[in-house]
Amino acid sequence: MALDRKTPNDLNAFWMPFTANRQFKKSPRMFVAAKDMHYTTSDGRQVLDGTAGLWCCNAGHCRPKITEAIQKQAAELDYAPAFQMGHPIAFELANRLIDIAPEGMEHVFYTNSGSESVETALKLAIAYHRARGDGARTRLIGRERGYHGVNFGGISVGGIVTNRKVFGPMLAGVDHLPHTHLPAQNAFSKGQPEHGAHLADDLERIVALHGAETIAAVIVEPMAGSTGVLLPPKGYLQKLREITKKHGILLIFDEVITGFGRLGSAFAGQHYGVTPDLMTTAKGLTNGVIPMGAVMCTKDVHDAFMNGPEHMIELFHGYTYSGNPIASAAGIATLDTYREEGLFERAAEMAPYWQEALHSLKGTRHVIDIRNEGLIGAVELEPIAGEPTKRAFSAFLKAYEKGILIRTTGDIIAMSPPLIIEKEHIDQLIGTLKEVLDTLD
């Protein structure tokens, strides 16, 4: 049952994620429900969304197909477990997920997060070394400015220091690439930047370095979100992979964010027209409703596993909730409202719309930088000497306040909102926007 009360009558006991904890006790913002565009909070306010929850709810709040298909699969088998045993609602989403995925992925296992997913997608990397008879094969390549989750691979494979530095020496074996955040040739781009596919070039010298032989795997996002929307420049992700494929290392794209729909095609290897070895999803895949993560890999990949007697396990992972039968359910009827209501095809028709309004925001005051592709966005502002990150922060809660939800990090705001998005929501999200912009000292 539903809180029965607007306000909790003590915020002590919860240690909130990615959150200044003593600054929102002192000021709570709280949502009590959420249609839509539009989340309620407790004082009866109307908040446009506009980043999608927490780059999730692709589909919008309280869709009645994915709500109906929760309350259904609750009642009818609320829990099967995965190991030795199954469920035809799991094997169904597989196929689904595979329906629309880049070609040659074939295979799909289920984790309970992004988180999860990248964990598992280098775990397997490096297992896969290992059954081919290649097992020197075990340092990851990551990315500067990266985001792979908060687990202990992932945020070794990641390249935010906040995220790195109080937790110890991180996992052995990593090296990271270059970022592609390059303002002084590709400020204010509209779309992929032009300059920049050299960068890819790194990876070479990582290799000379280390050896091709002792690398399983190379990790990034198609589009890096959480560090503030840095987009691959043109030819960037095409060069990775022809030198990961020279070399022998696997390529995983991490399109936690950028799976369905977010830039126009169900996943950002489509949208780039590059294919990795493996891809690590969650968030849209049940538009947030239910925790739930996938790992997709390539047949090569699955099937280097598949040997020995047949009754023996063939990889010794998995989690307890892996392909949860209700979140199962969550993540079919996520992938018919998305067919339904053509939502990866209306991304791509909304995102000139999208992208002129957003740049609209070039000259504002403090504004440094804008990047956008599909339907996600960044606007960069210039830091206050001495007090990074508090102009941002500053900016989201007038944002709030003013009715909008947007998100920062650092000094950066993003925005990626649900694709059921008018043009109407578009321009009152960028005009309070700007609105805020110009009261910010």
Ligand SMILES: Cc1ncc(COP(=O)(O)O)c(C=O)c1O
Contents of the next structure:
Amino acid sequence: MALDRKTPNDLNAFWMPFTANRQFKKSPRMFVAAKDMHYTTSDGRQVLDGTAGLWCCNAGHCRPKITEAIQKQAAELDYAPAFQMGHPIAFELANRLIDIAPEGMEHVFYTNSGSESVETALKLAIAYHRARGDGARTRLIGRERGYHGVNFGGISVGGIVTNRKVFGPMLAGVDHLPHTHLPAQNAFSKGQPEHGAHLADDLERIVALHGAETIAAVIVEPMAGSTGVLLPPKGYLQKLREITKKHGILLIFDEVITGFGRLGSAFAGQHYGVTPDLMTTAKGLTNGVIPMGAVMCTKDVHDAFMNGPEHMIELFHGYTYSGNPIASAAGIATLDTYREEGLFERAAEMAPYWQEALHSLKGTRHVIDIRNEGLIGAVELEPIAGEPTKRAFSAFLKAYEKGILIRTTGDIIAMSPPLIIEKEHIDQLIGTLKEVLDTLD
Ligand SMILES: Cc1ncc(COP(=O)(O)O)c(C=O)c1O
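Coords for the form predicted in complex with the named molecule, given the form predicted on its own:
So here's everything in the complex, that chain up top.
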């Protein structure tokens, strides 16, 4: 059944983000509604959401509690100034976040996106050292293949080449750890791979090269998502934690996609048993419904700023929409939904079924690796010689035609379904993907 809101007749004005605009506008793919695990397309088809939108709708779509909270808040207090004024609901959400965060996280700084959370965390790290009289610590260490959003700090510490190479020199004083992808040893690992903890030792080389006294922070995704799901080898994150601690370097976990249950715990920090000094979040914080991000940090980081005359602003940083009332209401209703439905635990319970279903694709045409953790999975395809990304993009288009939404990055298919997924949805997702791969050139 066709819906009222059809494809608009002029698609020209909207320059779409991270999209092949010319291809899309010749052959648009439009969603006009969503409910729970499914999108409805403009031509009335149901598409199973294998990606939780963009790794963000962890509780599924159009969840009543979240919708109602937004409607109510919009009618009651739509906006309040974020600077020098407060409103109760932003404080309530901060407390609720601290309740579920890894132990030691005690403060929350609001942003509006993952990219802004990253910029905030990087700035906090540099300013923290300066506040402690250690102002030479300004270097930031990221990792090859890392994704930390699209702003200048984020692309500087990030390591996805296409996101960096056309944007000039970026931040000075940045270095990168090697990525953790070792297909020769780890291909088709189920969960965390065995090999590669030693890659964290490269931080000692970077410290020796630059001097620990010049390094402010190391930022990594505990599990790298956007680059195509690269898991931390066993022991790797623990080593990073040890080395950063030893040298007085802050450790930032970018939990923008791993946060809010994706790996079966509230955050990856708890899942892997490693607590950073700062964590960046967004996406699942409001179930993707209203833009919002949050940086969480330890008491030590926060308290370093809390000095000087009391009438003085301690940190000259913030956003007009930091802790926006409607976003805060969405955040609280989202956390309620996660808790009432036990969705983080549910992700952990479904993970073994998800893992076996995914790995059943081993041996399917073009598949050269499969990786998984929690409710995340990646299927890496052999690229077409001389035409990188084309095979996976064809898979994405065919999958959409066949009623499943997957995501591709390079020649990797990444999936991260809502945590409400049922076994029959997993069967449909993986079964359809197999059909797609079987018919691909
Ligand atoms: C780890 C990580 N950091 C930052 C971001 C950027 O978030 P946003 O698109 O909300 O700016 C993303 C988005 O996918 C991400 O995966």
